[in-house]
Amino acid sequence: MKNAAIILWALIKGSLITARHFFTNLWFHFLRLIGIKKYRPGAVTIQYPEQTKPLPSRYRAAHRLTKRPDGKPRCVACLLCATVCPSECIIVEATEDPDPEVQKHASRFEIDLARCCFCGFCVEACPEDAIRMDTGRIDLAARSRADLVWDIDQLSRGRS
């Protein structure tokens, strides 16, 4: 009997909170409609994907690899991003670069976005500023898990 009373009280309390939010928003929508309170709108639902909410400037979205002036990826395969990644979703394989200015480059660079937790440690660890998470892409849907493994070509063009 005591458990039933606790459950009933929790349901009533939740219903009162929901009703309070509903009627508060309804009131502010009504006041805005008749022109009294124009500075405070009620809660508004964003109709995604037709309308998008602006993302903060520091939002961590999909990854991309930056390029050098000659068009090659900036990654020098130092493996710091793969080492610091808590999800272990980054795979980097290094090969020698024919350019004497660059010791090595990444012949294989993959990020498994199905495993990535978007913590941004890889961006912070990169000494060459080769990887960034500033694409603004948040719609990372795919038909299979294999489609969520982005290779060096997809990361270089921002997967557009």
Contents of the next structure:
Amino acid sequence: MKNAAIILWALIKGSLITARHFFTNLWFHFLRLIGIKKYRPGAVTIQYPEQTKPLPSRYRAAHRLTKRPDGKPRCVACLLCATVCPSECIIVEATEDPDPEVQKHASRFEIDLARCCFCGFCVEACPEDAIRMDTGRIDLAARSRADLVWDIDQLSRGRS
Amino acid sequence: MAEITIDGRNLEVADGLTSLVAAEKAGISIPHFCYHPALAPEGTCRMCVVDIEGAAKPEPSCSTVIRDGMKIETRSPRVVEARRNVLEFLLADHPIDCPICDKAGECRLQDYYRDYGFFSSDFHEQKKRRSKILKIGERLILDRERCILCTRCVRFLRDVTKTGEMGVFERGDNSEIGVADGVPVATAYSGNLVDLCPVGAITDAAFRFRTRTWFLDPKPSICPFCARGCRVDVDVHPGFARYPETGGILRVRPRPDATPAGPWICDVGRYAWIEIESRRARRIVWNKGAAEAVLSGDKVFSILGAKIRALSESGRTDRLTLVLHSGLTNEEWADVKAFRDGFNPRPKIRLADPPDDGGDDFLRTAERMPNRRGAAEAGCDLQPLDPGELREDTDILFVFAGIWGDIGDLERRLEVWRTIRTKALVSPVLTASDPLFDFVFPCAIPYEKSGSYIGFDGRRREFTAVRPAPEEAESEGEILRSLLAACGLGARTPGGS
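With the form predicted on its own done, generate the form predicted in complex with its partner chain in the same format.
And the full complex, kicking off with our chain again.
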């Protein structure tokens, strides 16, 4: 009998919390509707993944290798990103570029997103603005670890 | 002796020293580009200026000889300002392409810019364009934009190798380093120009874009390619967590005390590992008739051990022959001795080295093997191998081929040895003769061993392994020890650790 009372009380308590959120949000929606407290939106349910929430402009999402005006990757394989990377998830191998003004480019550029901690140090370290984390891609789930190792083509594709 | 004061410290130094050397002896480092301890002072870069009491202007310390009672200030505001200005002028035409420069990380311009610079340049003119990838030697690439005209390379070729291929051409701000008449630098010591260059103007084609210098882990070793025994640093890459394949030797450089003549090594010592690495043997091979079988080391040793035991039981172990080379370390010679003494009658031991080349009159000795004296002192009654020998009196033959995989005329000797029942080759590299042996063992190269050599001058030089040998490869000494153990006779022979 005592147990039933505890269960009942817990149910009521839970419903009260839900009700409190409902009325608080209703109140905020109402204030917004009549033009007060515009900066404080009420909670809304987003139908993810059909709907997505806009990311903050500096959000560090999946990486992208930027391109020169002629379409070649900007990366000169200086390995500063691989040097600074705290999770050692970047592999770069350099090779000779036929263009003497470029001299050096990456023949292999891989990021293991399973290891990556999205700290953004690689973006800060890059002297050529060759890597950015502005793709906005946050849906990085994959079925195997190998699928999370992005090579130079996947990284160059950018927003996709 | 002269009494001088550097930065307020009273020092007593030998007469005739320059103030830069005197300061360095006192532990005060003075930045410099053109000065090099093994070359005559030139005084062109003006980075080493110091304040000397009584002098109107800062004086270059690399070419100012000390006098008694001299008072030197190496870090006064005037000196720091002067160095900053020197650096600004040097950087005025510098391309600042550090991201693609192989010198980055060990570049003096970078180091001194950190110490004296962090200025933004006052020069707004277009930087002068010069040739960037100029091949001036088999493995030398000159970038004239990066050059600061310290002339170290010119002076090295003029004063040390006395070949004088390079010079400064044109004048004023058109001055540039170049090779006379377009004839490339062909001296056998050309690799030293890369180490000498204080900036990234002369870079090594063999190291070009392989990695960045700050990943390298320099490991001291002794050059094993002749009897000179130059002290070298072997730069190995420790590899990354998910990128272990980068691990490996990437560069060999002389240590500051490489030879009494200066921090120089020859191009053989600097580059020979590249060919050896590309031909490296990594698997134990059993050539069983036409089919080539790959086995584990234990299995092969037990097969060979059984064969040797059979010889031993009929008292014919003198029909076991080891053909050795004098690249073994002194410690491995102790193993050879233990192996020899483990049998009665004793197996035959012969010495066969690749033929000597002439050497040269600078560093390279005529002996191509590093430890011929150690071999002579090992007490193994070594006799040189006669070309026609071993046809009749050998049943089991072990050939230790040395770092080049060559004992001189190996193929012709194999003709003679055709009738020998069991032949085994121990070589760090793959050779054309591999299929003619019954067993082929990969072995460690000298950089992967620890031990000592006795060089041409009778001095003992010790070294430690810079990295482990490939998985199936062992040093020659370890192979002999495993073999002795596999014969089941090891218990009778203590020693040979």
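Note that the rigid core is defined as the largest set of C-alphas that superpose within 1.5 Å between two forms. Positions refer to the first chain, counted from 1. Note that the structure is a prediction, hence the values are computed from the model and not measured.
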Align on the rigid core first; then say whether the Cα of R20 has moved by at least 2 Å between these two forms. yes
Honestly, after the rigid core fit, is A10 moving at least 2 Å at Cα between these two forms? yes
